[in-house]
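Coming up is one lone chain in structure tokens, specifically the form predicted on its own.
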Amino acid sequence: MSLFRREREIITRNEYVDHFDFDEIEEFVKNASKELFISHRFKTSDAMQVQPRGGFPTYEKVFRLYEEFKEAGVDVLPLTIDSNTRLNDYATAKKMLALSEENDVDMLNGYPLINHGYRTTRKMITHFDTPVSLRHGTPDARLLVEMALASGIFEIEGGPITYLLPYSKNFPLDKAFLYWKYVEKVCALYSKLNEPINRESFGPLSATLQPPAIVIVIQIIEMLLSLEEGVKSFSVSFSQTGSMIQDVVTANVIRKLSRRYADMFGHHDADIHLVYHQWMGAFPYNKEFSDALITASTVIAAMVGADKIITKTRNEAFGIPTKEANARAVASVKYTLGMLKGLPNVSDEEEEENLTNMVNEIMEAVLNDSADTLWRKVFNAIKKGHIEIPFSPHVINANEVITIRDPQENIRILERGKLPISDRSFAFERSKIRLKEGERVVDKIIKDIGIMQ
């Protein structure tokens, strides 16, 4: 028995998990319907895949949610995991699940997959025969991902940076890298049995004034770490910035540089896809304005040629959206996409050049670190502040970069902290910023965060 198999057996031998039958799971994956693999959809469909968000504690509610989504024409189903499971607290999740089932009240903010078990969940996944995306936010997702793959969920979101720095304060970064290395290995292993398991990074980060240069660097790094372990299908992503032209520029650069860095590291056979998240910031309280925002982001997703769009609802400002609101959003986005044919190609050469330069400058500093592995180079880069996520709560994050919007609503770097971007690139960023006389930066940031309200 290999050390890796031994490690997998130890991780899956958990008091909250029924016996893991690896042979049966491999046979299931080998013979699973290709309709469950989004990597297969990407290969065989030219249409943008539409995926909502959503998850409930009980099996019955998730089943009904999926029925509603299918009725609305969904392409990819979501499975959002509850926050106790995200923290590996399966005991509390078990108690809250029991209360939810007994009282028909949602005591969890998502589906506790560990407690439901893969045999039960697989019945639902195979019933709908549609790709399901696992959304969680877990630094240590080893058991969760084993359970998801055994259930027939063949797209896994997250990564050691994007599921740590925006979500956690104290979880050790080096452990997150090693735990996600395990996840990548399992995904690569199962990819050999059927269609590839798709891995997807989480580009929105903290969803607060994230400069595209940092987003793209982190997307490329998580892609390279995944491909390094043998994953063959990967999705980079970013969220609506609030500036249409900045979204177009970001899409052009992330698509170009993801391919370039994958090839540079010898991953010529890897498929790379682009995912666009509708507005992740604070939504307006006026639901008609929310509808307009969702329609505008759908148009942008079509302009940038995204392979998948992740939708929002008109109810975002009022708490967790209902299944009906989510299904209505899916139908609306599908309707809008149906009208958007033959859009012109748009670009801004000056902006694309500067963004490309900034990404390359940061990547050069990361790769020039003397550490012997990529993850250690990245770990060191974050410790040095060469990579940071603005407004991250994590203790290791430098929190020295300050971002605000320019008059065209593009997100600009006002203070670069220790980001290794050149004086020329930084001067370009600063040249676009206009602060009114006497205007305080903190007031500008607050205004810029609430731009859509």
The other form holds:
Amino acid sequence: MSLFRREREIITRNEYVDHFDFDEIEEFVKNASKELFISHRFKTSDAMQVQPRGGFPTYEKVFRLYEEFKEAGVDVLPLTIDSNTRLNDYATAKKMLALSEENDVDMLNGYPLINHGYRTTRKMITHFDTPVSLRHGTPDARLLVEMALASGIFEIEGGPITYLLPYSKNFPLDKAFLYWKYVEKVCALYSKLNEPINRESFGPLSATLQPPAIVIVIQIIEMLLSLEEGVKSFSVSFSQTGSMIQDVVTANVIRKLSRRYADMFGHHDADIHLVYHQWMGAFPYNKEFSDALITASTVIAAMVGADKIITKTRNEAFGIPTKEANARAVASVKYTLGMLKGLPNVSDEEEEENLTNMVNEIMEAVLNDSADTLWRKVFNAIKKGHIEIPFSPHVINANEVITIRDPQENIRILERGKLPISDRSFAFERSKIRLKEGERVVDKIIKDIGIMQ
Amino acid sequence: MSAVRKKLLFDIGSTYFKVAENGTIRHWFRDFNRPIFEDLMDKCGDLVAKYRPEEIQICSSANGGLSTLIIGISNSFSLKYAINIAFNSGINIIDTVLYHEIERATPPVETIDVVIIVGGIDGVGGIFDEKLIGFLEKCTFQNIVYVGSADERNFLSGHIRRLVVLENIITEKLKINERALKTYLTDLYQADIMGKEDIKQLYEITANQIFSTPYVVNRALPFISRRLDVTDPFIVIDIGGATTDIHYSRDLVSDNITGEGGYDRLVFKKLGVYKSRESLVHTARQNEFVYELLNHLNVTENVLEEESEAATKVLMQLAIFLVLYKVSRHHSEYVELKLENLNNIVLTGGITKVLEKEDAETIIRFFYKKLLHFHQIPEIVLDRNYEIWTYGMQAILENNEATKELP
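Rather than the form predicted on its own that you just supplied, could I have the structure of the form predicted in complex with its partner chain?
Full complex below, order starting with the chain above.
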């Protein structure tokens, strides 16, 4: 038996997993409906796929949520996993699920997939016969992903950097890389049986003042790590920055460079898609303003030609949105998209050139590291501060880069820390920044948290 | 050499007793349920009776280690950091106390070797108060060290006698700063090695000084090439049940270190495969290369939790890797050795009873390829009969004889 198979058997032989039958699962994936694969949907549809967020602890509530979404015309269903499962604490998730079921009160902020089991979850997924995207934020997602794929969830979000540095303080990065390598291998393995399993990176990162150069570098890296293991369908993503032109420039560059780097590494046969996240920062308390923000995001998603948009709701400022609010957002986004046909192509050559240069400069430093594997080159780059996520809580993150907005609301790099970007590129960034007399950078950053409020 | 033939040599390890008599070496596995002396006399009493105390020479590494109690203010920073440093310094953690729960905490009944107090970044004050002093009054401890916010130093120094104040282990960026505390704990350990009761009792059968085994092994280094096929520069890695020591030629160090012999040593407490197995696993789990290494050995990480012969073998291989890692350029806390210049790696200690030469070679090859990007590795020599310590004993005895003959 191969080491990988042995590892899979150990992972799935968990005390909270009551049953795991590799042969039966393989048979299921082989014969699963094409409609469950977002990779198939990407191939066969020109329309932008609309996907909300959402997940509840009990089976019944998720079922009702899906019914509501389907009625609103959703293209991709979400399955958001609860925080205990994300931390591999299946014992607490089990207790909280029992309490949620007994008392009809949500004791978890998502669906505890491990505790429900794949056979139960599969019933729901196959019932709706619509692609489902797994949203979680777990550095060690090995068991979770095995269960998701066995359930019929054929799109897996996350990656070793994007699901670690913005979410975790201490979880070791090297472990995260190797655990995600396992995830990629399983996805690649199942991709051979039917349509490809789609992997999606998480571009919003810490969702506050994230410079596009860093977002794109990390998206490209997670894509390459995934393709290296044999994944054939991958989605890069980013979230609304707050500047329309910066979003357009970011989309143009990420699309161009992710293809270029995939080809450079010999992954010519991989499909690459672009996902756009509606505003990920703090939402307005005024629900009409939220509606306006969502509509503006939808327009931008159409302008950049995203393959998929992930929606927000007008209730965002008030806690976890209800299923009704979520469904309404889906219907509203679909309606707006219906009006946005034949948009002109927009670009800003100077901005695109500078962003392209910065991404290439960082990538060059990463790839030039002497380590013998790509993941270790990246790991070393993060340790050295050549890549960092501004405002990340993780101990390995250098936290030396400082970003602020320019007068046009573009996110700019004010302090480059150890980012290996050239003086020329950095000078371009700095030249756009204007600080008013006596204005403190820290105040500007704090103010930015409520920029849309 | 004549002096040695008249002697009975003992090495009291944490896992084995080793006895050398007339060039013959025998081993006994220790019974951990009995005191060292009682166990030794039961197994070797007849042998001991044949020699006079002047003819018995003993070395030992079985001092049991130090114990610590850590008091900190948060699980995420102060306690976590101090636990990490204590583990890495080879210290046994008896208990940890979260400061805001100190009134409900039960003081340990046993004597603690060292209490560590930690909390807050520099600039934060008003952390500790009389509650801490009250708690400490109920504890029995030998040493106490403070490694927290600078603003608390005056208050604590004014209330705690013999308090050692070192730099804060939490930086202003909330990162770990382990150097000062680690050095302090390591020094404390070194000072303790000869003072334990178990070891003292052995003086009933010998009239000679009891040496620490790492010291004896280190004394053997200049003479190893007479008996084994090794060439300078080389290193000796001694992996035992409780500790792992590395002995190296000064040629391998760039630092300007002044000292006596041409060889030096580092002792890695708690990197043993039996008595300190838990902390070896802890260290392994923290190492950034270990998961690739396990993959290279064709085992999953679950092996670290297993209690099988196969798992012990993997742990021994890990111990070799971790020691090399700690003295490589990838790790700045210890002396950095120019491993790329090595001609030989000699392996000795309990490890030689379990590993074959090719097992060691696999791991060393991985280390050289992965960390140094070298495809050639030094020649590996296995001290199969674990006799290097006897060369050290001979060296010491010969030196004693020579000294006696001086006018």
